[in-house]
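The data below hold one chain only, encoded as structure tokens and taken in the form predicted alone.
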Amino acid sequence: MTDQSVIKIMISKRETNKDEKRALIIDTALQLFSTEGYFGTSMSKIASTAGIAKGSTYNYFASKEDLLKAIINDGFKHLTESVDYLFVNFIDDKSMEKYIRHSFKLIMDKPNYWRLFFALAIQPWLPKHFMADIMQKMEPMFAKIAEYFASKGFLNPMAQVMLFVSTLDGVSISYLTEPENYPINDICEILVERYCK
């Protein structure tokens, strides 16, 4: 093995370790923010729970707010990337059904993330640009859904999008409040029937 190959392997391992540590910090913060609250969780608590030195957290995130932004942005990046394929072309009944089912799957797969997101969304202290950034990322998806509703004959497609999104949010919050007893799968079927047939 050449010296160059050894150096490349060492750099690759270092990058992997950095990515893993960043992910560990994010996962730990997400867990603590969703169970103990944003204000109730210090960077020290995140570091000790993750089993790393407090100073290490600041190598990845300048502040607790910076860490929170990373958590929310990572989650929305995952959401938008996971459904982008549905919105490349004109949306039809089949892709709308996939979107509804996928939305509920994300809620069930990542409950801590969504508990945190919905709790934050109604907080007056959250910087205005924070939610504005998220809404800007969602605009292309909303526009495609509005096209779909227009094709289905709705008179005010964008208002219908807002009602649809609010319905998804309300169902999600109800499920996250009491996941064992909430009939999320039945409600998913009702929404598919209402919007995709």
The other form holds:
There are 4 protein chains.
Amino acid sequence: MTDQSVIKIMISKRETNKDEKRALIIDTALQLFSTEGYFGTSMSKIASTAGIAKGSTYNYFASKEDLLKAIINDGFKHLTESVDYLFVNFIDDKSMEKYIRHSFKLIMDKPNYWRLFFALAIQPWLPKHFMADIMQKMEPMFAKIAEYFASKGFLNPMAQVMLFVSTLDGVSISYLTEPENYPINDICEILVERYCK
Amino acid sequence: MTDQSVIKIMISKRETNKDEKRALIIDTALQLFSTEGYFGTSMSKIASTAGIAKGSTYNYFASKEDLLKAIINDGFKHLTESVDYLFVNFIDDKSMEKYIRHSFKLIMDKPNYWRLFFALAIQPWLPKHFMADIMQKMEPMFAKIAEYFASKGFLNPMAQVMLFVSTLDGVSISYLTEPENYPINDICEILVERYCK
Amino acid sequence: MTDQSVIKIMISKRETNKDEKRALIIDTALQLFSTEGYFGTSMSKIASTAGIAKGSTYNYFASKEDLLKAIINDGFKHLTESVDYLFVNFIDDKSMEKYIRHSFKLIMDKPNYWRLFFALAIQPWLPKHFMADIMQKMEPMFAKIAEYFASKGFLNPMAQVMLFVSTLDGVSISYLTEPENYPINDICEILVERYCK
Amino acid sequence: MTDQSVIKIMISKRETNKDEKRALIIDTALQLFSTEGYFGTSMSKIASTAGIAKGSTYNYFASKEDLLKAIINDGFKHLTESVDYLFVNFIDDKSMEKYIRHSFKLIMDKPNYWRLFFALAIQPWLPKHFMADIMQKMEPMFAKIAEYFASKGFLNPMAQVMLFVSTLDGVSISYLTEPENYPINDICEILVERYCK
DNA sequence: AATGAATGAGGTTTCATTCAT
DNA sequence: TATGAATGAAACCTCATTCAT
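To complete the pair, please output the form predicted together with another copy of the chain; the form predicted alone was given just before.
Complete assembly follows, chain above in first position.
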């Protein structure tokens, strides 16, 4: 093994460590933001919960708001990757059902992320474009669903899409607010029945 | 006119003044909270926007959080008053339609209030019981709607109610986030069609 | 005495107090800035030295830089008032001598102010216009002196003015750096001899 | 070539590298200190501007203040070397003129250094002895100039020296503050005329 | 009841310096 | 020697709340 390789491995190890710590901070902050709120969580608390020094977080994120953006963007990247494949072709009942079930799975898998996401979506203090950027990326998906609704003979398919998306949002929010009492699975079945038969 | 009456009038006038100023503070704070966020709005700004002294607000509300609770409770009182009469009897298609249309009207009439309301509903930093209290008051209404759904032969009527309510929530939030582009009226008609025929 | 008058007196008293406290903060900050440097002096130290709470300074000055500007501007206002009258008419030997002696007096009377002033003049971090504004106000005075030098037959009177002013600056700075060992009075006489005979 | 020589060359090369890097850091820091101010320049910025790692600077200078001292001392060593030869003998008109012209040349050649130097001379936060040491080294030179002034029949020659030095300082500072508008050459001639004829 | 100056805890952020690699 | 992540003290500033007038 040459010296070069050793150095490369060391660098790569440092990189790995850095990535791991970045992920640690993001996870910690997501957990705290979603349970205590963005303003209710101090950078000090994030640092101490993550077991690092206060100043260290600023080696990874330039500011608190930057950290927040990173959380949302990272999560959203994950999301789109997992959804895109469902829409490569024209939608039919089968893929629509997959989409609905997948959506519910996403919410239940990462409740903290979604709690934060929806809280932010309503907050007025974020830079306008922050959420707008995200919404824009979903446009093509909405278009596909509209096609699908049209093919099923729905009148006013675009309004139907908005209603459909809002319904998923509303259900998600209700579930996230009180996960233990909300009949999320029953509701999933009702929606599958309503939209995919 | 007796001295007594004079005093009564004076008191009543003072009361009125007090009530008016209380209402002024609530209106101002609601406006600011809903546009700049709760944490983005300082007590100083509320006072100066309302044209009164900073210290004076504390003659009407013990704390900032108290002011927030008062805003929500006042608004909610208004809400229930306006809704209760719809449910005195067993519910039918007609009153269900009225209820849906009324719900949309409420949202569109006081968007600031509802923006704040939904933001808080998702926020985790409020005392748990705060929103719970409000939800509890809606229980009887939910029960009536469940009866109605059952009478229409819906399977699993309680889940249907939750879905129905979540849908209204989701639609409301979507509308409040972007009022100008959201086909709120079309969606209202779709829901009336779906639930009241 | 009417209620109105009482209120007016109370307000006026409060105003007086406020002015006094503002002056107290300015004096304290000037003292500290000039001895420990602007960056070496924390707002906390200013407050505690002045015997008030940390946050209180911000009731009088919006920021540390604002406080600095207020110090310079207040001092400069004082300065121009005291100098302007010397230049109402065309300058002669007599008024030139007065001006020189007055300049030395100013420096010796408020060494802290001038130490701060010259330190800032050299500092590169201030907004450009900050010092420029001040210099601009001195332009008319320079013009008068140039006239005077011209009347005495000096060649290149504008350069002579610059040199004259720079000399006063250099002498001031030297004196302020080491007041106890600097023959400020002897130098004053030399300059009077050189420029006013 | 013996092994010894090879080692010597390697060491010498390492020394050279070390000196070069030291010089690089000093140059970079001087540039930044003089344009952004000492407090406005972070060690990180110096390192990154110089293209080395943050921690490495501490292999050359024990602290930020040490670096500053090194800058001043290095520059001053350079200065005295270049001036000393002017004063080996008794001073006359010719060498006095050389000295004045040389002083102006120094300022115009290394404005950054002098901007920093004068800024520090006024700053109160440096250890007292820091500037005092430097001034002390200039004493012999001042004595020579005093002799010269005495030989020309100036009264109070020591005060004349102080005034002369302060004048050079004041002119330098004025020039450094606004190099483009200051008639530095005209002023040089005026001084040569005044002091060397 | 009204005022607004005073308070000080607590927030975010910076940065000189250290140290493991 | 070089690196750059880690540290934590300390800075500036905000703001809910109190209280003397």
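Residue numbers count along the first chain shown, from 1. We call the rigid core whatever largest set of C-alpha positions still superposes within 1.5 Å between the two forms. None of the values given here were measured: they were computed from a predicted structure.
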If the two forms are fitted on the core, does G170 show a Cα displacement reaching 2 angstroms between these two forms?
no
Mind pulling the C-alpha shift for G55 between these two forms, with the rigid core superposed, in Å?
2.9
